[in-house]
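Below, in structure tokens: the form predicted alone, a single chain.
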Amino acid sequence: MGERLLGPADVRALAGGLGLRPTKTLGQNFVIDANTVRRIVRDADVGPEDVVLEVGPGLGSLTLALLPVASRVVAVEVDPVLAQRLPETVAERAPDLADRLNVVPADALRVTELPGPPPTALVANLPYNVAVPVVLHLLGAFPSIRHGLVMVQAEVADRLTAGPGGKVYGVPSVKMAWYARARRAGNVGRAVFWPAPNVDSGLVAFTRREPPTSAVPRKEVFAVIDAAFAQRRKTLRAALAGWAGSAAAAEEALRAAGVDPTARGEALDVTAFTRIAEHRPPSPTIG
């Protein structure tokens, strides 16, 4: 596997044949070591019977690496040049491997449909200015990615795997952890990648879990998160009583909840904010 994955000088001669300049609009930091690909792939835990959905592969330094454990490796990016390149790359590097890959010119974030088989695992480099969004839009896009590892920046790693309680738990940490179980898998320093970031990294691995058992609607929980974090340092009495209508709406939601109304929303888990929509109050009938 080793010399069919990229180097600092073949991601530096592809980028000059595209006559690419890497943009931080697209979060264009391409990874240049192949033993950072490798340990990624290692860490993903991808096997043979994986549908691997790669997100912004760029000029392929992942990809080349996934393409030989996986049994398919579906990648979207977002830029059409680079998506045009990818499968020539593959082709140039890893001739036997070129029918396991499908390349989906498109927006990661408006995915919601991908050819062949459903995809089974995550595992991306993702532009660290769209990593959480596009971390839960996939997740709720395609229920049948069961596990994966992504590396994000290192604080965003970290608001994803985070408990309740600490500084940095907040949406993201109660959004994934409807989805799947995470954890910090390691850092990455800024020297693996071109250009270097101002930045570390991080990698986050994650299991999917079955959501909390619920009556209402996953966006209905969301709804909840959403407004329990907007202030985060208003009580849940508080930030809740524009989504209940009133405080007074919200403390007797809370109340039914199970939940003390002068807690804060970073002490909640993902099951608590569950119960809350459970209990939102119906909207007052105008007529």
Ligand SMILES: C[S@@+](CC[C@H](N)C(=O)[O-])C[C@H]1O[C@@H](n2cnc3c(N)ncnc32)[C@H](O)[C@@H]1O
The other form holds:
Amino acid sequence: MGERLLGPADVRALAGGLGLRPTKTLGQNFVIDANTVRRIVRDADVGPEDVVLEVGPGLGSLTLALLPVASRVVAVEVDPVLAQRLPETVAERAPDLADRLNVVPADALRVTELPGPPPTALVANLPYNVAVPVVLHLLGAFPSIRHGLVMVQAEVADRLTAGPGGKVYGVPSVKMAWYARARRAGNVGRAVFWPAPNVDSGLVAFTRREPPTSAVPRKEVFAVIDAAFAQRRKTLRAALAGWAGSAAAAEEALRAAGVDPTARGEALDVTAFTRIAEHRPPSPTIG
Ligand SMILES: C[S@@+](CC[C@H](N)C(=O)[O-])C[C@H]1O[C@@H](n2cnc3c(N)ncnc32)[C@H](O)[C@@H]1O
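Switch over from the form predicted alone to the form predicted in complex with this ligand, please.
What follows is the whole complex; the chain from before opens it.
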């Protein structure tokens, strides 16, 4: 099975054949190292029961490692040239597995439906500049995703997995915690990519958790999180004044939720944000 995976010469030959000039805007850094994709698939804990959603399959480096272990791979690729080439690459290198693959030529930030059975796992080497919105969007849009592993910029991996209290803890950390228990699953150096990026990468493994509440919709909890971190130097009483209608109303909601109004957002976990959303004061009647 090793010879199916793409090495440096394969990646360059495929890119050359397509006349591809990798773009930074689309985060096109392709993995040229078979050991890295093997490690991603192993740490993602993908098995024969999994329908894997892969974002940005590119030239197929990771796709070719996922196909032998998953029941299906649905690969969403925004670059139409790459999306068109992928089935041919798989047909050439792994013809026995070609019928396990669906390629969807689309922007992963916009997909809300996929062909075939619902995805159970998300595994991706994500484009750097849209990694956080892509992960959060897909976890929201596809509740069938139970687990996964994504490769992102190392700092973003730190943010997605941070707990309250630190400098890197912020909106991505709390929203990720709404959906899943996430942990750092290691680092990946620059040399395994072509072209080499100018940042290191990190792996984030996650398992879906039950949302902390069903009493208020997710978007109401996310509105509190956004407001608290929009002015992260301010106390919650001040930062949530707009959300509650006034600083006094914010203070009342915070006290009712059992949260110190003089604390800052960076001190709270997702459960505390959820309690605040549950105690939102009713909007004043106009007129
Ligand atoms: C970091 S590369 C990974 C390529 C391949 N998976 C690998 O590991 O070699 C990111 C890929 O995501 C694609 N991409 C960028 N933005 C995207 C988006 N919004 N939706 C889907 N694919 C996207 C790029 O064209 C590129 O193929």
